[in-house]
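Okay, so here's just one chain, in structure tokens, the form predicted on its own.
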Amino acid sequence: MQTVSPTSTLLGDRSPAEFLDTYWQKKPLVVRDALPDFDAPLSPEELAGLACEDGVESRLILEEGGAHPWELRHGPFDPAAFQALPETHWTLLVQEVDRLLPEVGALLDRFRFLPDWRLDDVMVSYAPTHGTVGPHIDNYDVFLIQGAGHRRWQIGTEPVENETIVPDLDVRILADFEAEAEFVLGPGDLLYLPPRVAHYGVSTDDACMTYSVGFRAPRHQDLVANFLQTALERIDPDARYGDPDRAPVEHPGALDETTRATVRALLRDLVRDDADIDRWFGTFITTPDRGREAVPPETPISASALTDMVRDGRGLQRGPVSRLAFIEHTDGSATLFANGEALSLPPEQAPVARLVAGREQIPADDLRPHLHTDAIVDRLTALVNDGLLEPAAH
């Protein structure tokens, strides 16, 4: 565990390579003043407003003052629900705030030294004094940015292999939490936690807002299950086992080598083609979570209108539900994976992949050099009309 001195950079006085080598998925790190210019883009009242909206995933956790200790309530909430809350010992959490507010989404650009597909969402929490979600562990990496107020953290320093959970609660609280380090974070401070490191944060004032940048960590079971389902869909449903070169068996009860080799070959053929696996992974990892779908604009944009917009200085930004990744190929083409779809880009369109993936904002200055290529403009126009990109906010 190490606390670094004040600095204007996200990772303190270390480079992304040093951070990844020393801390990433290995040990916690506190960075004081990691975002000294961070201006919290929403207030507690605005966060509560988001929690009242349909389609927004939100939770209230009441350690005290609820129907029972550690009561968990799910949104959307009626505004009156907040007026009835106790003065202390509760926490409001709202998921995917980056999808709801571009200003919060811009936070993700700070973490683009990591693969874009690994970034999940920005959860924002508010808690009055003594508000907490209890000591717990997460199965993924998380950066916790203190946006306003102060939070006291107690953490472990090593991943927990086998946790014991307090029984019969709405939330998963560690029964045997023992802190190995303690500190208070203020506005602009950052805490990085690897997967399964126990942590316990408690608000120390009535202004505490924390921005949690979480990372995707697909379970091996989910990866394999999805791949096998995809492979299954490619298999001819009428194809059956066959052995036209069968020789007499020595014993009818034995699973002979010819039979075993035939079955092994069938299964190995499923994973023999690297390109097929890459294509599956690209579609799997860009499929939006929680059943989200991109929403096309009410009025489609034309290629000429998009060109005029960019020439006038207005760029593009990701749509609220947009997962993008790409693979470049040796022949100059590329595959752009967009919300679970694989889009084949010929060489003349391939620059679109690097242009749109891996960032929230695409400035007009980056787009202008490509306006003379009709194929690129057409592809960008299609992405806008599919709801994957949208005109940047003025």
Contents of the next structure:
Amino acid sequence: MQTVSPTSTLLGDRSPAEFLDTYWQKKPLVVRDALPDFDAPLSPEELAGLACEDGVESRLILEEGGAHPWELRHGPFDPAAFQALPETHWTLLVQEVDRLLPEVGALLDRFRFLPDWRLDDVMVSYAPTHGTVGPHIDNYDVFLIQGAGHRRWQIGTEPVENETIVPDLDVRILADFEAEAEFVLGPGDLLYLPPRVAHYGVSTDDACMTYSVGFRAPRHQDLVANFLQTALERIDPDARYGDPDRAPVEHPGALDETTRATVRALLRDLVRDDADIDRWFGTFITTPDRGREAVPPETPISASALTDMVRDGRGLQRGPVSRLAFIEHTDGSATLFANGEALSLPPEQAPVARLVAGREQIPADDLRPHLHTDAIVDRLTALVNDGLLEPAAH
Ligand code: SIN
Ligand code: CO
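Structure of the form predicted in complex with ligand SIN, please, following the form predicted on its own?
Complete assembly follows, chain above in first position.
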């Protein structure tokens, strides 16, 4: 099964456990040569090409040379827009490049010491000399990998509680940024930033490409609101307060113990069942953002065609709109959460959960031992036909 490569240099000479203990969500870390073989899979021209595609989220930020300082433009862009840009002082940013290019998606496999659901996307930026998005704060953890060229970073060292933002700009720029550390990162270098640590990265050449592996952290308000909405939908609309076992009250104006205990029990019952909460969380956290849905293949695959494909050495990969996570149960069964659906896998099918979730590619070698179990092949076939998995591109 999947393991974190012990030879990975992503965290320098730190183990994932050491990194998590000392840095994760606590303080920044620079790792020189974290990805010595990272061969930036995208040229600036290819990134610009992606930013011209429909359905791809992209932005241009022009500190100078735009309609006004710090102009923000949203894609998709016309190719001519790139011809008209100034020589310097701008940045192009494209979100979810991991979903657009498998070579970039493969980057996520370096982060498998963290739960897959926490990973958001890989954003790729290109900036000519002096290009920057300005000094700012993000609410999420981010690993910034220098893919090509160089960027000078100035960063704070502690998370900031309350920031002051320059008013009336298109972008959120810190009014009172003070650098506490400064360094230049080159190809293969990495900067990890916990949430809310101020940072200011400026390109120092015309080749600067930065790959930001960003994380998700749902707001407590959103978690609780969604949970309560789900709980609400399960309450019988005709059910009402009742007190068939009450004794006479000691004072008619008092909110007596029977009344209070009945109401407390109603509310506590909403969160009494751990399995129920876990199931809600699995569906909540695997629901794709922005109302997206998996797209089923034009021609469904049959179980026998899938078997032949795997026998021939072709594996599967995660579909472009696919969020998978699982919970294993003590009786050997598992629940596979797939884009907001909870799929119950009986013990015979339960291996599917580990096979498909938490990775981009499912090699044929991992699938082959399961081809003799019809229930597993059927489940994999259904996942392909629902667009959650697809035949591997290579
Ligand atoms: C960039 O790639 O230009 C922005 C990254 C960041 O500062 O979060
Ligand atoms: Co940032």
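Positions refer to the first chain, counted from 1. Treat the numbers as computed from the prediction; the structure is a model and nothing was measured. Take the two forms, superpose them, and find the largest set of C-alpha atoms that agree within 1.5 Å; that set is the rigid core.
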*Can we say the CA of L255 moves by at least 2 Å between these two forms when the core is superposed?*
yes
